[in-house]
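In the form predicted alone, a lone chain appears below as structure tokens.
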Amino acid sequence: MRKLRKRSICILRNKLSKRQLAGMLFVLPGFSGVLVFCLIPFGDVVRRSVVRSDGSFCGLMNYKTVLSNEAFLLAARNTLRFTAVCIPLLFVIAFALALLLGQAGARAKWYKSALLVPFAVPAASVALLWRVLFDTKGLINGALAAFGRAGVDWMNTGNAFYVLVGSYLWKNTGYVVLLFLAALAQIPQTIYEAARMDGAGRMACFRYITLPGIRCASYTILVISLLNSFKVFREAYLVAGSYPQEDIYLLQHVFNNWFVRMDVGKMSAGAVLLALVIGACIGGLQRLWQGKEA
């Protein structure tokens, strides 16, 4: 009876690493791209990060020189006020454009396609777009002076902002409805028809079916909304060049401006300041995921 016991633990083992082994070369391919593109170059930064230009060690001397820069830290400032106002509305108004498509069934058809279609116009285009769109002698201002009222100077004053804000927005919230949209389709019908057999109303229905139904997904939509974030880059540059108005000044372009300049520590010291004030937010809101499904 031991003897048997002890045969059927092996096999049992033998099962079990072979899974692990063939999770393991599952995986492999793609570890190896992210070791060689990712890892390993993101070790180097931060070696680089705590090096002069000749190679001799400098301890935290170009972390300090970052964050005593102005240029650095308005761009901090911007780019932490830009993602504060961005994510929200976009969470808010994707969740609400889901909820409304999620209704209307087979007639939203032609719209759940059509909502990709800013997520995959080229960066290119939209800076075109801007230019048309908020030129001082643009369709908007010459809409406005057909209406008798003064243009308005979009891409040089703190309306750059809003016209950022507004950008971002609109390629990115079709995306998200449609994540939104997988979400609330995961959740089975059969609980709603409970729930309303018992009395429950609509509001009752949305707080405890159809939002802790899609708390998985809200993280997932939370990061990729986060790291999309920073892409809103390509256009501001496109449309306002390595300098632009002071309220669109973001990180992106700081590193941008330092590597024309070559500045190779400061450039390492703030993108690894940078990957941790990232990791932190995704740490963060990870936990907070968490302590909510406890």
Given for the second form:
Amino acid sequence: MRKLRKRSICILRNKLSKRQLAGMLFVLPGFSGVLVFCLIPFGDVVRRSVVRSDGSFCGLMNYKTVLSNEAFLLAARNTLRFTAVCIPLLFVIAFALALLLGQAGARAKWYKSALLVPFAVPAASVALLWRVLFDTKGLINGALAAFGRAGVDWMNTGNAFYVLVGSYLWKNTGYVVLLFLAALAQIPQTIYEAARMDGAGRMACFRYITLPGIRCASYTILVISLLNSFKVFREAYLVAGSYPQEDIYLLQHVFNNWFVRMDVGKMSAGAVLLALVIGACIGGLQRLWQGKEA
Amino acid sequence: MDKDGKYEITNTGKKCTYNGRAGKCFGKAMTELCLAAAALFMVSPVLFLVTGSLMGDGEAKAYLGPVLFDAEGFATWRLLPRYPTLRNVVGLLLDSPEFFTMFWNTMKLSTATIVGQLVFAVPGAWGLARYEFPGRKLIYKLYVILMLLPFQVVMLPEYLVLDRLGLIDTLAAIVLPAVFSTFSVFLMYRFFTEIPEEIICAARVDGAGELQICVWIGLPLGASGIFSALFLQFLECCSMIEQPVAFLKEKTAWPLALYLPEIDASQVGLAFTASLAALLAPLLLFWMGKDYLEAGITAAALKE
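What's the form predicted together with its partner chain like, now that we've got the form predicted alone?
And the full complex, kicking off with our chain again.
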């Protein structure tokens, strides 16, 4: 009897390890690709960030160069400012639209699709429109002139920043609305019903049920919005090129220009720094969210 | 949102007229108005492109002259062209070989990426979602971190590898890194974990091998996740700018997205039509697959 049990455990173990093997085999091809195209080279970049171009070790010199590089600092400031302005705006607008959509009834589906259209539109396709709209003699200034207002120089002054914010919002609002809708749908209706029974008004429901209900999802939404905020470079690059007005000179521009000049030392150090900052941000956000939950 | 009926009690059209409470009707009208305005704002660039491509070259130049040629006055526009014509479309199809080369480059690139992901990302996600093995959690965490890094961080590492492999200036330089993009794995993983373990156990009891389980249970039950991940990847492929700019110096390998800004002002009609053409494939797919897209976007956000 005991022998039998032992044997069956043995078989079970054997099977388990077989299964483990199968799992590994499934993951392996993709993982080796990630290893070759991402992880190993990234390790190489970490190495390159602490050596001179001739290969000799130089400690943190590259980092010092990067951190005292004016273009890098300007771009870091701009990127920070861009995120700080965009993300709250995006959240407020998208959340308001999601709430409105919740009340739209049968037509909600159509509106939802329409809102999502910009997400499917390639950046290059709208570059032409951006030019026509925001040129000093463009459509917007034309409209302003028709109302007797003076024209605005959109792309060569600080206004360029707001144009970029606008284009980010245009592109991402629909996506985030969808995410918020999904989060709202997860709040059980019974809670609302119970609250109404207890005499809670709409504001109270919103404050004490809706807002806490989307807290958890809003972390993911925040991370995804941050991710997509880096892609705004496409519009900026297509409309204003490698050296745009200095308020929209973003980190992506710096990296691109370093890349064109093959400035390996600076790029490596910059890439490591950026990866660290992003990692720290996400780790911090995660901690913040989990901390509140506890 | 209407499905779960959150607002149904207060907002069905009938009630609104029944008790005739002006405030509520007004609120409803305002809701519609806001939503309609937002929707119009979102789709207006597409409408702009449609109008522009149906417009003759001369007409478009007359309207946009101030922007394109520094003519007097301001640019103007019409909702519908005064003299609608398909000449631009014909011109694009017959007289612009670059357009075709680059259109096919985009198509090749997207198709190759998607096929590659079917081969590598789908099994990867399946393995991560359904099996326990040492290092699984570590790999998953790594994938999530890699997914969050912007292209600018990995640009140099990727370039160095591609250069060593001699792939710079070929479409493979764009395709290979995209095939191993971890966002798709992450998304499919979400869907695969939702398949109940009982089904898989049952299959195992019936003697199905691991590969059979993946093909006959994983693929059909995770289909919506696979579709939406591949679809998001396709959209990404169509609008890639950073990668081709960095890795493709040779114009013959350029995708459509890099060709569009190159069209000069004298061919504005062509620019409109080409922009619209670049948008057509993603938009058509979007229209057909919007439910999958929604499911995919949503799956990324829910739970942890």
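Each form is matched to the other, and the largest set of C-alpha atoms that superpose within 1.5 Å is called the rigid core. Numbering follows the first chain given and starts at 1. Being a predicted model, the structure only gives us computed values, none of them experimental.
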After the core is overlaid between these two forms, has the C-alpha of Gly30 moved by 2 angstroms or more?
yes
Superposing on the rigid core, do we see a C-alpha displacement of 2 Å or more at Pro41 between these two forms? yes
